[in-house]
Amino acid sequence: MLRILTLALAMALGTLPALAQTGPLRIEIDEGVIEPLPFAIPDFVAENAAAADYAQNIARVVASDLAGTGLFREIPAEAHLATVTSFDSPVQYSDWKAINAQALITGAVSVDGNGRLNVKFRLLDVYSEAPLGDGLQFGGPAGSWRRVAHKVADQVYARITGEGGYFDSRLVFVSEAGPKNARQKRLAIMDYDGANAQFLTDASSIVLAPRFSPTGDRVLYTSYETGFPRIYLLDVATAARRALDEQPGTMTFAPRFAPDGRRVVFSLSQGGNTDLFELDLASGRRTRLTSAPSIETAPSFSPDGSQIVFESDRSGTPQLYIMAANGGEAQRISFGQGRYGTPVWSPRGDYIAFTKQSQGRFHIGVMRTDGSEERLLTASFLDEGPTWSPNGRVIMFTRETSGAQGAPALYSVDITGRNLRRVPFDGSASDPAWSPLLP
């Protein structure tokens, strides 16, 4: 097996993946600092002329995906002693050992006469001089080459860490433009790494808090196009949309899908009171879940759909509570100093991410589902609105800078608080929501 230094992350979190049980490992933990695993990925071999650019570009995206996790370190091409000119040629492991590569990724690309791309790759353990898993190949239209690269990276990540990847996924978010006091906001969608951005709505009205369906083909969001907040459901492929639960004299906001994708939980405000409701999308039947004189908002289902975590000021300040998915008595889980909000249940079911405001600073944090082991991952002038990667290892959020020229941007951080990174996007962005892995 690879000498997987990255498994120190799982050890530190007490969740060692199954892969660690299958062979000897050298795990180094130095006060929580993880030594990234060095890997080499030569440009993939172009098996015909039409594949030349794709071969290089795919290898670069795979390398970027892996290095961007903070768990892997690419050995640059200028340090390589060997070249890979054929996918089937024997590997000279001694050349890769000499540059201290622990993992080697090789691949080949071809494009047929119909413009269809075929990519095959191998992941090799340099020190045991053996493949780590079987070789795989992916195919698709040449225009989808970035998706193919993300799929390769997901496979490499999974084989080395024992966990699912998150690279072949998308973000829906609010793209912002204009001065701070008159921002134009549009829904947009892009790859998790900032590529292939597209707008889903125009800038004619304020939009907030988009949320993906469990299958990633629909988006819930809040719009002010009527002058009051109202929930809309949008089809990602066609951009067709419709308003949900149009009840006179009410305002609806903060929607989120149930894990089955057939129901939506949201906040409804009427007569000065705000409570949580559930809506069946097929029948339109609405069910009240809370009935308190306080403000209940920002609901999020547990992955199994049995519970909901939400924000409420029933104790005097915004705090986090958990209740059964069909309503009933709620249990408070946040007890630290400050104000808590925007809770989101991890797809793994083990943590809840949240926004915290304390002593003039904003934080993104995580806690266990019973409120224990609270850990703050960030601190700044304004951090808010966490969303989880599909594998539950990374959190993305909005960070806004202070001052008249301050603007929001998307950042990510892993659940240990390491590897804080700005997500590439040409412009201001807020309110991210991470999709599941694409089919």
Second form
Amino acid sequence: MLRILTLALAMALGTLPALAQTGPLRIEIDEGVIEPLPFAIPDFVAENAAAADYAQNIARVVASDLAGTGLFREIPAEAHLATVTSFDSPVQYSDWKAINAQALITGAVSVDGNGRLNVKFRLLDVYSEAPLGDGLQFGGPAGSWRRVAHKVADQVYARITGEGGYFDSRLVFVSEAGPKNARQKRLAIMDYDGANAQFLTDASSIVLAPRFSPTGDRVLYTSYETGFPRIYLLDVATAARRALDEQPGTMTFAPRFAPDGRRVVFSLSQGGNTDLFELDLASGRRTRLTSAPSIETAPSFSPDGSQIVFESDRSGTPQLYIMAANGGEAQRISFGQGRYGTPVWSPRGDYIAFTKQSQGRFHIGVMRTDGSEERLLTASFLDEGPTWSPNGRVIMFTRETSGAQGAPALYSVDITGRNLRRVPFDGSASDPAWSPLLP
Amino acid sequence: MTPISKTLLVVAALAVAGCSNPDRFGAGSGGAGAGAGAYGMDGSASDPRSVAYFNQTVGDRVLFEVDQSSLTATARATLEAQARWMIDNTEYSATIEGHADEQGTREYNLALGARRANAVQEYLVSRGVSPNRLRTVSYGKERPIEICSEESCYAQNRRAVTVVAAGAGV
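If the structure you just shared is the form predicted on its own, then what does the corresponding form predicted in complex with its partner chain look like?
After this comes the whole thing, all chains and molecules, with the earlier chain placed first.
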């Protein structure tokens, strides 16, 4: 009999037990996966009538999460030889081996009288005929069923890849409408997979480049509310916002949080010159980080908070530089042919993602923090503004098509350059920022 | 247990795009700087003291080379005329809008637009316009006036537009 662990959704994933087994059912992401791992996920068992729709829908979202990584391939239900009608009955592994499923995910759903959802699942290694890790149980309000499904998928991903998942996360981005010369822009937020989209601002002012706080509960962005670009801080739960730095005669933009969530680094333009500054959110105290006649913008902290990577044209063209978090001398790290911008440090600390412009094309790329191993992941008329998945394995960005009817959309690609996908959204969208995993 | 879905305030979710934006970039205006009439004081282009005269006869904008903020000879000639007009019409102030074409990242283009607006401001001040009648703003690549993705459009979008309005100071 399998042991079922019960965890509250609110608990951090870090409190989960260590993997029970790391057998043959394993994907090494670093090696560049060419053949996705085949899995089967029959509809979860509905343990009462109220759970019927959820049992099917949750399994579909889990399947979509896994297949969407490009690392897994679902064997569709039509090919299944067996059905799972009871969560606790033994699985006939031969039925799943026969259709070449390497992983089998089974689950059960119930909804109690208070509208609370309870979801149990198991991940089974078909060839070893053994579970991979413990069975696990998640609970939450029925309205949060998609999050429950993402939690299950994150568990499966983590057990098979040995890396953290990224499905229970959100995007904040700019929703765009209207003609190219009069675009309406609104801040919006949605699940990482495009579900549950909601607006955070109206269309009365241009808004640009939102960024999540390290805990995902606040958003920095730039707005033309006053007629001039200025940085704002918005609380996601209430949509309350405040201007952060209002010095007449200046413009502020490109804000990003420090890993401690208490400081913000940003660009300030005055007298035509753009430099980097840091703002302490509690005190409002502003500190200058760079002092050069060149453009300094698009700053991003290292995950440990000790360094900042940024874009500067001090050499004559925009290139990437790293300096200490309190300013001082900077080291150039980009040396390839072309113009580099919008560097973003990976949450793992191992790579820097960037936008590159070369020979009339735009690329999203990654390089090591010393500038080595530069790798371009995409190419198009206009790709820009990378943001990292919480596990540092996937990058989302803006791709805009050319011409009078040109419009932006969100795309994702993994750091090996595989699995380029458009993120579903009903309308044009730009400037995505990926949240950390939700609590 | 903590509720897992946060309540989001949906702000004006049903606003119809294009109807809630009262500023001069409203749909169909042709883009930044083209709609000084929104100030209600543009007057007739035959009146040399009018905004319409400034926009059409003096010339409200100067263009820049790719990734440059230095003023061309043509730009300097336009700005000489702008400066004379500003000196003769002290009841106006101006906002100088710097713009970039779409060939660049959003952040860099904001900074580039700031450089261009500043280059125009400095030139006007050097020709005797009081700095407290001028202010600058950058729109980066957010407000192209021409929307094709070819050099003919890009050349028109790499611009600084002097938007004059009634009011002696800023």
